[in-house]
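Next up: just one chain, as structure tokens, the form predicted on its own.
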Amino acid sequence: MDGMIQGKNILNGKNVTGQEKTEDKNIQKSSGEKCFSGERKWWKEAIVYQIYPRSFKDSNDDGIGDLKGIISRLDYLQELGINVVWLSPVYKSPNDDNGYDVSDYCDIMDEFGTLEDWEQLRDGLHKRGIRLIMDLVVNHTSDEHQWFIESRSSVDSPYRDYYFWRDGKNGREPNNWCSAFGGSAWEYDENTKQYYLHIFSKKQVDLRWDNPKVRQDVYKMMKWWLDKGVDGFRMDVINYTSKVDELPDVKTDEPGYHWGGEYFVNGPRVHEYLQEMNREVLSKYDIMTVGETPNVTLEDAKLFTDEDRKELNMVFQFEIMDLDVGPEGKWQTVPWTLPEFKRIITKWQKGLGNGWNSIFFGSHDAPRMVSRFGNDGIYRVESAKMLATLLLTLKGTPYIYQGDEIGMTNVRFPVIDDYRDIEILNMYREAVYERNLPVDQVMQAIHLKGRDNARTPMQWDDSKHGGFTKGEPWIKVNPNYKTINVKEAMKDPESILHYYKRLIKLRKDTLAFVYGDYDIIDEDNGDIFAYKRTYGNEKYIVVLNFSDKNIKYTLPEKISCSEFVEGNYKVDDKGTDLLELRPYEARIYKIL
């Protein structure tokens, strides 16, 4: 789900928040060793790589990525150095929202392969010392899930209470909530003459977590996967699961549909549910959990992640991802400043207390990292490396999205017919055909913020369709695949890919970048992001030039007695106090 679906949407005028498990000998157990941030845990020291299966690698040339395609690239993942794969949904699904509408939690989507293929993938990853975490999509199911088929069959169905069913009100929907994808959050069912709730697509029907039978069925399914060898879960919009009982209208004098997040985001029983889930399922396995939690504040995140509360290991918070979101919502992009960027990073680096951070600057729901926070033109290579330096030297578990390690960029398809994402298509229809906004304006918003920016196929080589498939891809490949691809990156020792490999190895070898204290330096500087990481007697300073200018910069703290460790340019002035930083330059120093 899109963690940025929030605020009022300028383009549609609605409020939119928008087998038994065994330990492979190659996978280290949690040591339990005490350090400065509590106990050492494997998930704190993990480096996660997110795979969007539909776009990663196609093995049978039907144009759709699949499990065998991933299996064919396991050596690539091992060589990169990552040690956890997060697999976006591969469950059976009618694909209204690319797998986030699950029709069978215990089987594999036909387009992706079979359960046997999944088992081969699991074994191949574990053999290489890489853990596997799955997407857990349990705020809602597909309307084609057996639970919902039973639920809508009759008002007397034993599954009726698995979902939210309501009578209409004054000839309209039960309340004025909008869906994250536009329109009402309610759909009328002719068979039983009631409406059902869907915060997302009308084919993504919200489960009623207040029903203990729902929770027990979810826990049973989770155990089934964990017993098959899954190493954890990324939990899709898990903080939406608890709704206020009355499902009241959003209080407003404005007509139309409005975002009802105040009645279900971080709802009244969400912590109760997660503590129950932890008690009955999560605590019984040595696993990793991360919750996708749109709209959480720092104080909210402390509740989800404090180790003593026994809920989740970490959450995805989206404050940094909303930095360029205007007052009218996701589709309005506004300029951002480096001091504000640093303020948000620093707040989350220092403020979680007994909780743990997740670090990410891109995902399947976001624009490409280098296009959004870097410079995807003349300084694409330099800025992609600079952002990688930030990602892999902050405190928290870093998440690399597929393709970012070769500097893949946003795509600018010229016409709406080239896009596939339901959110993009719904927004375009409403903006152009209902509100009569100029097509150029709408397409510009899609080019900047559309989720398909991250979903174009992985660019493996310079052959047709980037080596993703020999068939016709489900969505077009970014035309820049001729120069931006894995094959070219492998050949160039100064490529973004090889820089990622060096940084990943550095992070694995340096506990200071995992557990060390973080301290910002010169926080108001509008061009330079500099910070210290301190672990016992070890101290590192990271200096990042976020501008396209040459900057002369003197650190407030002398580093003349230092060792240059890594950077994205060749450096001759080792140990000097005055740094002459080139555009998007990144440097890491060890203070001796």
Given for the second form:
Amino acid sequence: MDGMIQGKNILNGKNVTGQEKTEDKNIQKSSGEKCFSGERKWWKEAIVYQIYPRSFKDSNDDGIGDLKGIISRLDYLQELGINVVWLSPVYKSPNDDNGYDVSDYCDIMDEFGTLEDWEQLRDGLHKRGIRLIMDLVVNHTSDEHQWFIESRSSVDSPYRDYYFWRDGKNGREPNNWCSAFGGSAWEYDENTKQYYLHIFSKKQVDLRWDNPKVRQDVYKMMKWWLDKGVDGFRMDVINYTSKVDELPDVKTDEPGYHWGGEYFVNGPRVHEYLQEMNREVLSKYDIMTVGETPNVTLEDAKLFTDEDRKELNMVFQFEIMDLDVGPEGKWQTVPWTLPEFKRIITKWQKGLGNGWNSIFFGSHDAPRMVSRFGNDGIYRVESAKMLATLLLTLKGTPYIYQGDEIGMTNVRFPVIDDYRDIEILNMYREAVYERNLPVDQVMQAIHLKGRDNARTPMQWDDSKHGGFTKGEPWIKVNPNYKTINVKEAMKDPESILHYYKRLIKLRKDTLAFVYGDYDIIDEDNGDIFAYKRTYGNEKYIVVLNFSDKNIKYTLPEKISCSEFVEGNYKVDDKGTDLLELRPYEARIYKIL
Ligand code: GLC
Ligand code: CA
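Swap state to the form predicted together with alpha-D-glucopyranose (GLC) from the form predicted on its own:
In what comes next, the whole complex appears, and the chain from above leads the way.
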């Protein structure tokens, strides 16, 4: 059986002895030096930029973004000032879920390029002092992965136990779980007359982490990338990996399929697995790790991120992302309020103990942050800058999603044919054809919450398709590319892009924004979000107007003796305590 642990590599014909880790003088070393709050670490001081490669830049005009496209924009990233890139999956994949369905972890998707291109990207980033973290998608593999092809071939396959295979019950699926993308979480396989489990699409098959061989194969693959010079991982739904082995039914009298999260979200052995992964892999490298952990509570997050427990550096928590989600789930949008928004931020800023936060307001899975938490109409520029101020002055590692630095907005494609995301397409089919909901209502939900809002191509200039491609893009460009694009933003010193650059520089130059204590001011105020960051003798106050109104506001704390540091409007009332804040105004003061 031992040989089977090596199986992946036998099946893939890959050599796992990676090359030397690339060392580069431009990459800041982890200092480990003490500061006012714990130990300094490069990943705490990092500013991450997420690239969704399919939509970033197309180099060969086939309409699909690719690695060479990213390489052609490295100077742009360097100028922006970010120092870590998180690359959404670039591995071989049949693209049922745009790369989150991996068929070979040790090779690059054909549309994106080759391993040599990837090496060139790595080197280009490192040369510019930018680290590279990869998406690690190991809760599931593609059904086209060799492990699964082998697994489904027979009940006796040595890979059978890599996945969850179960007999049906009373002529139905083994349990009543639904998939995150609609329908049952089980798919029947004619060949062996059993069902397999898929929490996401039927082409994303859940791995059985209780099988030690699965874990060892995953660790081996991780080392392969780390030895190639990867600086860390963003771990896709990593808190779904441990399932209650009996896979019980969701207890309900309701017919149909139900979310079985209670049996696999933060499951029984997840911490044991992460500690093992840390011992065997992560601890051997100077890297950064961030777990994507939907439904995680503050208490769960402490377990994942407490430095003494040796699991992950940080997790993505979704309480802000879930703020406007109604009781019926993500497609039902309810109004959110600023006091609630502030309460969540404050809880996480203050409550994580020995753990570390990640800060994000958008991603490839979420609507555009300016459309959701700002105002993408007349105050688009002001509110995008205001949100940038929040993102870059909180405690925790900030993640900028591609395009947010130029204030890209949600898109409202008129018909379903313009959409590409499997989640959107499945939901539409179910809602319109099975539940007979009105098309208008369904389209409206897609306009508000669909993941394709964030996946339209990056808007580089005002030429056709926003300069993303000269071919036909895989998904249409947001029609507002003529005014919202990088080229325009570069020319205008008052643009969102230049504001991001200034704030990124400010954060990099100011340890108080990274490590300083956070304290909320006036927490019940429904328009203003104000907080202090204190680091030794240094003290900053950030004041954000979240409303589209002029607001007169006096801070409970005197700031007349302070220096205005940065903001999204011109400020001439320095030295007064009464602030006259304009719509979506943001100001940073240094208390002297
Ligand atoms: C994560 C990814 C998302 C993907 C899902 C399944 O939530 O961010 O894009 O669809 O996992 O891999
Ligand atoms: Ca291409």
